[in-house]
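Encoded as structure tokens, the following chain is the form predicted alone, with no partner shown.
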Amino acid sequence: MGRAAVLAIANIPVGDHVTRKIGGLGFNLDTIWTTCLAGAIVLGLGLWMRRSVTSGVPNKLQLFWEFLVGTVQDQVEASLGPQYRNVVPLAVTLFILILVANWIEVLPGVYHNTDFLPAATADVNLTYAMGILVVVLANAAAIRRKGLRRYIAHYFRPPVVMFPMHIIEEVVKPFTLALRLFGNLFAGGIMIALILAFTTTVFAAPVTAVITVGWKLFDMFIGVIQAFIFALLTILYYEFAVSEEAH
């Protein structure tokens, strides 16, 4: 079977969302819904952990949160110093939110359509928003640390002729954050759709199910890696921003 035939059977929708126009602006309702769902799951886990936390023998959820927060706190203090512990909640929240959002697509559904829940992180609009948020907060921290004059002056650091490149370097940061996350999650959805389309036409249903489950488990692993990378880059961008040295 040729590639065109497989793509036709898979019927892969690129950028296909449930969209509504409100006040002249388009809103991807499926992305909004799944983002809210992911946020509710994260809040629910936090509240559940808060109710079950104990100073005695910790449960598994408490151990997971303590390990996660402790690991991020160690990374932040090693990179930024203890005065920047306020970055820890941001990095932890982004990691958990992105992880849950990544897994939403893998567990209940196959790909973007109106019948299944899509991964919110497979919508570039959400990843752009998170990337811009991280870079804006990092630059705000840099202005507080250095003052506005020194912050602007660091773009003119020697060699001064590289000033345009320093500006471009800062502008592309949210795009690199966003597109890395979006590309990996979007590609995972495409692969699942292609595997289903191809194996359904070649193998029996049990073989198709085994192959699909195997890829979904791998896709879940990729979701963990991408959430970790986004959180780590958040810390690194803060480190670059507040550092007194050149990038």
Second form
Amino acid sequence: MGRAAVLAIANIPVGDHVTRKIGGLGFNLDTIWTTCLAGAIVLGLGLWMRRSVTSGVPNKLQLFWEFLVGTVQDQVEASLGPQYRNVVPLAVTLFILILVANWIEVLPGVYHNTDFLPAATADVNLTYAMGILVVVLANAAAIRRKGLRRYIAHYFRPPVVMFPMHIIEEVVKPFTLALRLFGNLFAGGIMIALILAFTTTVFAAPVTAVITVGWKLFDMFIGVIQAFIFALLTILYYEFAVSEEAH
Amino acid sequence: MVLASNFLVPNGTFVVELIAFLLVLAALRRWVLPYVSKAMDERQAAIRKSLEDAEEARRRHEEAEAEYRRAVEEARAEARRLVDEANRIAEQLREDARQRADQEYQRIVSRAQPDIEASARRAAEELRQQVGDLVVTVVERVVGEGLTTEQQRGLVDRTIAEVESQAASSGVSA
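Could you give the coordinates for the form predicted together with the partner chain, as opposed to the form predicted alone above?
Let us now look at the entire complex, which starts with that chain.
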């Protein structure tokens, strides 16, 4: 490995954001900007579809939305039953927003997190927000279903010594959910930076381009998988929370 | 604040992200997803309706076919009955005609019987007269003289009796 490559790798910024302090709190402007962009794209796709929505022969965009909603609906009804159809919008939004946020990173940038358009999901702020929201909503649904007394009682299911485990399980859920998504996307971005650092010092530009494009295609695939996993786990956490059996 | 500088620790962005997500969720839930669900439900309803219509049409078709078969069967039975009836009437007419013809024949024959007998009698009488005359003529020629009336009669009667007996023995009747 040449000296230049070592230097290039040493210069890869990890976890850097364009941050502004407002009232003592830091705000990652790049993440906020890409989240807004992802949100705008999702809403744009939705409203564009709504313009020509039909119960006859749907166009491709409507077909995509119908496929998405239909798949989530089937999953929710299979796991939770039809009375939990209000989970469908949450899971659909999670999937489509995460997917678009993940794919935004495909647009070329220089280095991860200083990209023109970094993935908002490569910032823990968004993934924590979604993870905590999901677990809070799932537990709220559980309380609504069982009543507060039975909800609390389920933490003390025999054997009672398992109580700390139940607590840890609930506390860990949002973090595993959030960090799984974050880790994959964050690592994807770093991989791009690494590939660029290695290949630009060893190969000619076209080779670099081919390898980078190959990785980015793979990254897009990862983006779909992660969005799917997040949405699916949301439904499963709901299922665990509202089910009567021990889990 | 050591923790605040770590990229695994959330900062003020967390709140913005949470609000942004909830806004997107609310917007999709209000302005997009109901339309998708509505379109899907309507299409499903339309498909279900067309399936039901198809089922109804199939049922009607089967009913119509059964009705048609029944009608054809009835028509065939009626046709068979009519043909049988016609055959029976024809047979009866034939029988009537035959009986009438038979009666007519009998009537004609019975009406003709006296005429025939009278003719036969007349013919026999004439024959007898002619034979008599012939015998008298032949005897007069042979004997060379006239016979008395009594002689003539006796001779004629004898000759006729012989002729008749010969005719009877050879199967010819007068």
